[in-house]
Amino acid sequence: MLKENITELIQFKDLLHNLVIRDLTVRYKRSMLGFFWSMLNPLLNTIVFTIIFSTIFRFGVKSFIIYFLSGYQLWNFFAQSTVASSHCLLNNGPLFKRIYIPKAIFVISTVISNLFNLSLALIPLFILLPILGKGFHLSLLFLPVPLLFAVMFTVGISFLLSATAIFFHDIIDMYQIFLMPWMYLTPIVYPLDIVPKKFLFVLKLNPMFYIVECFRWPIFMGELPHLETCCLALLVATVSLLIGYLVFTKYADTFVYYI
């Protein structure tokens, strides 16, 4: 089963390109900076969370605004993926229902293109890394691995967020109030070690925390990620992938009858 899937989604790779660029154009064809503003958008919310959490609250993070960005972009990247995936299967329905197309097609297009304005995010990243930053090191070589931890984790939620969506239509707004707190409970904006021992427990039972540290670490520190915390990223991420794809490809062949 997983070999054919894969081999419809290579069968139609012009098909997911054209979807990804599509979803690219849609999404800055009324902005006046285009692709410019993955890179303000960030920048403008370091600006606002520095203010608010290195100025008023004074947590003691030093090179916060490095700290932040390398854990608010790839919780971005998470974020926006799973909510637009989240309603893609609905909003595409009258294509699928027309023609055969794998329905797996939207949620990794729009995995993708997500993909891709991550990837225009973190340049003001890097550009501030040397001047803020401990600057350049050989760790960052690693980001390849917490980058594909935290695709396999976001397509897996994509995965049973869009099948949900079929036939729950509220799980699409009970997620985006979910989100919200599911950030504080990543440790973003915040240090670990402010979080009381007796709590430390609720973050690590976040899946996102163990991702988000092994992308930080190389950045932030600019030393490789603690195994253990690898090992556990690998796991949440794979777990993720592996029941998302079971969920949405059990119920695939009957999405066209709800839509």
Given for the second form:
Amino acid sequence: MLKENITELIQFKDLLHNLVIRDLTVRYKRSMLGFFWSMLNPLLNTIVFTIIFSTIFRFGVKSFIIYFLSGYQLWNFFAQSTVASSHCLLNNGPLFKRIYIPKAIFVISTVISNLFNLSLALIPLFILLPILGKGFHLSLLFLPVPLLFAVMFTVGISFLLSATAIFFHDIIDMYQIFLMPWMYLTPIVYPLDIVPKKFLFVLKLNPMFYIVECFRWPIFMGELPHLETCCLALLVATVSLLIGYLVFTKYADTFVYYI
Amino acid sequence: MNLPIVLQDVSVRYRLPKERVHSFKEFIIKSFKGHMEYEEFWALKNITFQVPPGEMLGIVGRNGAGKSTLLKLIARVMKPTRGTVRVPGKVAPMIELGGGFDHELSGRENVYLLGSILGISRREMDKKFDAISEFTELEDFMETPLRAYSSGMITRLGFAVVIAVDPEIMILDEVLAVGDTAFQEKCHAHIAKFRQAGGTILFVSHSLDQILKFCDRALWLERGEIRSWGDTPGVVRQYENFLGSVAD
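Cool, the form predicted alone is there; where's the form predicted together with its partner chain?
Every chain and every other molecule in the complex is listed next, the one we just looked at coming first.
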């Protein structure tokens, strides 16, 4: 079953390629600043958040920017991919209603094009890193690993959302509302040590907590993340991918009835 | 490759909630009340027929007779609830007015996109592109975004890509009546060539003249069942009589 699905995706790799190109060209073609948008938007956000939060938390502006950006960019990748995935099947319904296309390809192409945006969005972070006195450490070489966890987790949630949205359209709106508190339950704009000890368990129930920590640690602390954090990040990523994949493949043949 | 399309005792059931539940909220409320009633509807019932390679089969029937469902089975878009469907070879469905196109992309980008949907790799498409753009006679518009195209131009582009796929089986759903006369002639010539090369065609149309003109055999569907299947003139005559009796 899994093997079949993978060979099928390989068969359709050119379609995957074209869908990613389509996503990116449609997104950037008509905007004057082109690709710079994906860098500019988080930078503006950083300025706003830095003004507000670095004074509240007495964090020091330089550290705060790195701390914030390293978490926020990864969160953005997750949030934007999952939101876009939640309607990708509904949008492409007219297409797979007429021609056989493995449905997973729409979800995967959405995540890939957002991964491309993330890589652009990380450029300012890496430019700021030496300027703000953090410097480059060997630990940065570890980043592909947490990135892989993030992709696995994101694909899993995207599978789940896109399949559910076919049957219940309001899931898309509910999810977007849910994303806001979810972001604040992830330590992105505030440092972990301001959280009272007795509430720490709430954060630890949040799967994104481990993934963000894993990704930020090599950038912000300049060393490898704790093994325990890595293992838990791997665990939540695998569980998400597995559940998402199973649900998606179970219902994939029935999507066409509901479009 | 020289195998027929075979449908053996095929049935398709749509099982949909009686009132379409589109939101999760409604679903929860209704499930709690125990009010989820499903309506069963058999779109196709015990369909058995074959299409030998190289044949053109015309499918007739009124709206809701199950024609589209039948084509979806053959295009592998849907799986039957019961029975088996065997379709040997590559199927290229004609997409109504370029359903696979994106209006923000240029003509060229859309050709590559639709090509890859139909299973042509980028490298193959590089070789075929010139022939496609020549066939459409839209060479000067290939870099223009599709939103500037007229509907006729989009149809041409779609047709040109589909025939370039070099399929074994083609599905034509009410598409032969598009474009100007000259372009139609070109399409007809191409279809004739396709059949000489051994290609199979499934053709759905409400125009009985076209069915009579092109098809070797015809199939008449009514309420999901085969009412008649065989020589085109015979089936068309029966269907016409039926239409006459319904109108009275």
